[in-house]
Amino acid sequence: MAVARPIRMLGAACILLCLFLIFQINQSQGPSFISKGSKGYDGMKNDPLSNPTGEPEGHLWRAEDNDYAPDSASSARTNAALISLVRNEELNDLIPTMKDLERTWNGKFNYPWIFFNDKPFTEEFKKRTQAETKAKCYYEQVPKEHWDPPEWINMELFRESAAILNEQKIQYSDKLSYHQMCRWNSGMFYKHSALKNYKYYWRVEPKVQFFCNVDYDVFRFMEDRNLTYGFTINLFDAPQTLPTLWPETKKFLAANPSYLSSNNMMEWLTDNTLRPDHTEAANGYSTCHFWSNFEIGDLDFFRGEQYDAYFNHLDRAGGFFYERWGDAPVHSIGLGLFADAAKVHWFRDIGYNHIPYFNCPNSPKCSKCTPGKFYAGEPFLAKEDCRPSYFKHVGMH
């Protein structure tokens, strides 16, 4: 029996309404996300940084409203510092970075700089860096026991492993100092006596650029909102560098299930949708991570029971030397498992570049970078962007 025309029209209207609602829901979830089984992930389709970007909402501490004089005994600065692990020979690469950050931010707030080196700093290094800032500068040496490979590392096995990674063209795999740096940045930096009385840090490396004027105190922003960590760039790692990192992490979680945050980022850490080959090669880890050459963090998180125990477990496993575990994936997995996801913040308004990747917002406060441009170089670099997975599973906060 034929269906009456009004009923057919009503049915068609219901279908159109459902399709419209589905479209709206997908739109509200942010950037397009490549589904499993697609021909291949080639980067974000609609970068949110192309849209106008302003400052974070809520109360912000500003230099014009508060005392941020460099020598003030009653300044509005909170308990925080800029930190940099840097060698004497990197001075000429560090100076332009300092100029950038002082011009765009710290010249207003005068937070101290703390430089770390496994060797003593030269007088030239001290003189030239202090000349770039009105803030106080401190020069610290990394203790030998924090830098040298621990006693349980078999150096012959390290050399054999490094040779294998080198054959696979894994960058820096045969440089012992690179492995030492990754280990120190993963779990030794927060144990240095120079940081014991600080709560927040902003990590700065040579050869990075800052493009945007930031007119609020980012450390006070972290403190007021009880944030644990801030990032700008979110990437995939090379799975060949960390094949046992996730299996070791699973061992740790099995022994310490209570450490897992109730609002964790497990789905982001284990996503196999964008680059399933990575997740498979890394034995269950997506390889997504916060690029830690920029990070603003709460030292109490890293000094806390969960993260410190996790680092000690990884350290004993030996992957900082037998593989090439970086501090970026180690920090990111630790945060993804033990931190509250709502307390991790994307600083979309801080223009940043570490070759070849960018965080460049569309803002009148920014100059000399292209809004929404993620990389400079060959098109294959687009697929290294893990933000779509992060935004899907965690959000854009």
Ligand SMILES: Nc1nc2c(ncn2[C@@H]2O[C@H](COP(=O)(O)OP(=O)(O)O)[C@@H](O)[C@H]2O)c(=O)[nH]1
Second form
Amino acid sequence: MAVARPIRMLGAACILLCLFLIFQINQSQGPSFISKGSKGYDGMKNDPLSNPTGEPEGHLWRAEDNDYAPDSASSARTNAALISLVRNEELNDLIPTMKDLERTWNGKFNYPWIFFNDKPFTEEFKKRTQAETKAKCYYEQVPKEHWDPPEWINMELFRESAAILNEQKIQYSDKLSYHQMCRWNSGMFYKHSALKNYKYYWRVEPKVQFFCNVDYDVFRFMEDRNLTYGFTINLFDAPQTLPTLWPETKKFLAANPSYLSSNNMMEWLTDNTLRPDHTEAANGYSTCHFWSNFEIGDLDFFRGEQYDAYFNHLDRAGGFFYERWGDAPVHSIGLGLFADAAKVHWFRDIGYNHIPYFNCPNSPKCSKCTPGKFYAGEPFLAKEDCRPSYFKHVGMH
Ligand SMILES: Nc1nc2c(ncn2[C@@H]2O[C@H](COP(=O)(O)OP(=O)(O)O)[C@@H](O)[C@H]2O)c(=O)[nH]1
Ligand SMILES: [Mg+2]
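Structure of the form predicted in complex with the ligand (previous: the form predicted alone):
Everything in the complex follows now, all chains and molecules, and the chain you saw is the first one.
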């Protein structure tokens, strides 16, 4: 039976519309490696780290081709240092971390270590850390004016807010030193005189582990590609720690619209598809951040006009004390707004652990971690991984 032409056209249009809708639905679900459990997002189905991972592309500076001798005045090292804020009491946790990083990377390149502390370092601390490296170690005290709560902070209000956060089981919320540490890492570290002449830093914390041999100079890698920041892990934060961080950020942006990078990461910062409850509770910020206990960064970005003005605005707003703003979300929002997204790099090849999360690539250069395993512990930890949102909105570079 012949079908009239208009009916045929209508049928074809319906098929096209259905195909278009199916395509749209697939798009909005994001990358296929995101798995959706019965109660919504529950982590990544196939971690991209399960696939073989090699070194990054392009020219790499290697220790066998260049002078990286510890005392050489004309070495191939660029202007960079390993930095660590640490307490004397954490010495025993720091030593295995230093051993890991020296064995996998710095033993070849001999970049200096700079240790920071709000108290003077003990002689034992200095002796035992220097014994772990051929490179030079420096021991720096954080000036009181960088560590003490600023004079506009009302300590009574701090204690009251901390008690409320503590009832909500927010870890460290009533520990003043934790708030001070987060503030220092957010906006003070790059102002320390010991870092004045440095361009790049790699942040290291006691107790973290490194699993893979990295056979190229990561600082030269940053420099050659003009990168701003490198990370390993992308995580959600607890929204209760930062309810007014995004509203304060929006105020800052409204007053300084020209600071926004033309290739910013706004879509990632405000994603409300992966964990909508988080974005809502954090008043518009997804809480997704670069986990800053590992970071390789360009100090000029943090010292720059935009980030420093942003930090000063946040500092005045008081949330480092009245809430529990972490340096990870603050760095991440700063980068997401003011940096060029193409200049942020995922160091997928650097095997890393800070309890309880991992970045473990599938590579013969790695040992003692399981490729693609993101966490150790309870399965609910899987949903803290927000790399899928980062990969979707920013990319996998
Ligand atoms: N000197 C000093 N370092 C601190 C203090 N609080 C934290 N840190 C350091 O700051 C970093 C982050 O602290 P950590 O306890 O690991 O916090 P977490 O990773 O959020 O659990 C680590 O390198 C600590 O050694 C402090 O009061 N004084
Ligand atoms: Mg830590």
